[in-house]
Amino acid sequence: MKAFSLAWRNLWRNPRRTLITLTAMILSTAVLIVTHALMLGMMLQMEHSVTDITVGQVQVHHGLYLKERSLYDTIENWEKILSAARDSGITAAPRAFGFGLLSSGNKSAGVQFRGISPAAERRVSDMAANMFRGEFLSDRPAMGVVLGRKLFRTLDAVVGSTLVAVVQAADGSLGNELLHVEGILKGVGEAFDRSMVLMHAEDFATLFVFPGRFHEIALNSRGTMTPEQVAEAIAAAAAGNEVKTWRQLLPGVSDMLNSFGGSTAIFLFIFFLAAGLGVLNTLLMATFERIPEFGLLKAIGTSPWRILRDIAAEALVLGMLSSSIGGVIGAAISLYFQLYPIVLSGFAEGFNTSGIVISAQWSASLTLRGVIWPVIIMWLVSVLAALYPAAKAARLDPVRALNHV
């Protein structure tokens, strides 16, 4: 206690300098803590865009479905697997998938129709509250649909909007009905905004005269388990089918979110860095300033030992006191920014990235780990920072130092 009493004091001998490296490393600690729960923040946001919104955790599809996209590669035992998953404690969705065409006075554009069950859908997946005009697919088929943003666009529809679409049907036959309009959804995906068109079932077996077949079932656990748990869990019911999680499914996307943790370790090391370098300069030229001191201190027998613990106490006081000021600023502010998020409406709707839409809606994500992990890091640096000078006044020739101008 003596010896973190005595480098309070020494540490205020200059308050300026100290001041000003106190500030820094306050600085750099709710720089870093701020930043971890941002980019952490848009890591949890991209992945909830993937399976929450679009794609699930995981999905069951017929081996080749994926390679050809073919309305006859289906998935045979999908009321197994529906049935596992249930068991499991896992939500489940099947989809079924066919391309046509889809006109609204002169206006048409070459879609993808998507039957899903709008019931399975609000369960396993996001998207019924993802509505940027009108509702969500009732759960009775109407022959009524939901578009992407680019699409009714494209279609310059409105909700309402009556639809002609022609396809060619499983029989052969070219299949056709008068679709309205019930809802446009926000921006999820590329892709999907621009060509995709949401129906019940029911209707969309009419118009395909597709009955009680799907192309795939996307599972979603809704943070009970892990995407792999959720494939572990379903694989025997889906045997014959290609199983695959979201990273499988999309692997850019899966790249992307893994390097951030890279990124983040780089941002980090800079920033500590350049907060240790403050540390070392600080106590350098505290120790050129007391080097008569020192030597006095080494002439009436102090030991190396003792000063080099002096100088790392004044380096552990200076890291505790600016890594817990910082840590609570870094906290304060991050927690602002989990419960109001930074909003960037005014630069764009969204932002497209590897395909998927993230809101513009920038929330942070605080964790306990990214408060303590930075704080206890900062300390760390603190006092390996001092070791230099802790080591460089320890070694003084004592007749040198007295002598020292």
Second form
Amino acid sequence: MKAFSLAWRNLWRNPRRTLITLTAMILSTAVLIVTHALMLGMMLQMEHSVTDITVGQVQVHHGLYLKERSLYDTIENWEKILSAARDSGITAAPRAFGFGLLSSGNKSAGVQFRGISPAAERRVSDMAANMFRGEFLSDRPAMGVVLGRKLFRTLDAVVGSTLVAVVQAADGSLGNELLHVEGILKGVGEAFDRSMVLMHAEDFATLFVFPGRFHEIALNSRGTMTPEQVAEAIAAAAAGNEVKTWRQLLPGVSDMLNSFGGSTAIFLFIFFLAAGLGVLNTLLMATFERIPEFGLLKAIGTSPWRILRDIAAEALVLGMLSSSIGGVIGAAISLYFQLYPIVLSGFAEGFNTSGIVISAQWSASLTLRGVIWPVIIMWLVSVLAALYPAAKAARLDPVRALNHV
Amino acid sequence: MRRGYMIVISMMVFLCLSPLVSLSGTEAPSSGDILNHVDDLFRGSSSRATMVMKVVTSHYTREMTLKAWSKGKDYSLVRILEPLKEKGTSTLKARTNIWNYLPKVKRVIKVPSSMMGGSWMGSHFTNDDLIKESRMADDYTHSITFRGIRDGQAVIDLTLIPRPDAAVVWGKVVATVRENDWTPVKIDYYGEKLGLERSLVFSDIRELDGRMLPASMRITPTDKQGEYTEVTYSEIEFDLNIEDSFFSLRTLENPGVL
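Right, the form predicted alone is done, so what does the form predicted in complex with the partner chain look like?
Let us now look at the entire complex, which starts with that chain.
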């Protein structure tokens, strides 16, 4: 303990030098924490934009549905899958799909109707919160629809417009209904924006004369389980159907995210190295500057071990002080960016690439690991950086050390 | 697309008879004469018909009673009389456009080009089949490839190969007619790779409005086991006095015109 109080006194014998070193270390620690949080935030945001906006972590289909897209290839025992998901604490949304024509005045478009359960959809995905205009579907079937971001332009529709849907119903008849536009979604992905029409599952059943049948169940644990764990949890109930994780459903997007993750890791490594070397340099210079001082200590009979111990103690105190201050500052800044995302462009909508939406808002993600690692690295760097010149000084001949410039 | 189909459509929707060519059994007929006869058999100034269309697919079976008016090859109007749920649902064809009238929502919807390949009222006919028409003798090179007795019936087979410039989807069409009166018996449609894709079989030859006609025809797609669409005429009148203006959106929207 005596060594530490001595170290503390020693540090403030030259406040300017100590403050410069301290500032360099605090800044490096804080910057490392913020950078890590921002990178992690971007990664999570990309994965989130895939799984939470529409896809979910895992999807169940009839074995042939993804290949044939036939109205008649529906999921078997969908109730069983939903209850298995509920038992495992996984949110699940059943969806029914059908193609048809939607027209408004003399404008018309070929669209994909999606019969959904609005309440379940709110739990599984962020679709409901992703509204461009108007409201998401209400829980009661009332022939309301929500249109994709580009479709409403094609149809010249606004919230409140009446549209006519014409479809080939499951019984061969010409299904037709008047639909009311309740809302318009924000951009989600090219195909989705161009052709998607969301409606209540019961309205879908009326339009397509197809009650109680679904083509897709989207499952999402909302961050509590990995996609593989989710697939595992419902595997037994979903027997006879096809269960796929989002990475299997969208291999292109998955590869893109993986390569982005790899490049982020390399970037972070370089950044840590640069910050570490910067601090190393500052500390080396500060210790070399004091070699004559160590020579004096040796001349009055201080043992080399004692010198080494005192310098190590100083470095530890300095490292502890700077990394805790830096840690607090870094965490605070990260937390700020987590709560108040950085707005990247004037367009509040974001842009999408390969079907995934990159939000125009970049938020940080603060984790315990993201704070602890920079702090530990700074400690190690400070102790190592001080020990090397100290060891050199401790072994020096006092006279030469005194004259060392 | 599927220009060869116009026979089907002509029969189904706009069945019209031009005066029958009088045939003398002694002369050797040319394939062109026979094709023109088959084409003209189902095309004329105008017609009004009532028919039953039965559609059998692996997912549903449905039967509709239809009433149809036609004039030339450009105009036709079809209304569903039964089942009750779909009563009044109508299709108007004027030249290359098709509109559907939906009584439930009281709206007229023009069928966009992207939906032309879609099924017409759940049958094995597409909207395209309704509007694409031509004369077989114009679009195909043709020759008689069989003449004799098959299944106890004296028949003539005509093999049609599309002309290079013809907008036809079929690679080959084989039409079989009765030798005595050139009434069509069967038409087989082969794809570009010459595999059989659809067969059209005529049956139930009887007198309709003073003409001997196959009252029933059945279209069978080869790739869908057990599926078919069958059209049977119960009534037909030819050469009526119908104005072009009858085939208007106003008539389409007026359910009183039956």
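Residue numbers count along the first chain shown, from 1. All of these numbers come straight from a predicted model, not from anything done at the bench. So that the term is clear: the rigid core is the largest set of C-alpha atoms that superpose within 1.5 Å between two forms.
Relative to the superposed rigid core, residue 168 undergoes a CA displacement smaller than 2 Å between these two forms.
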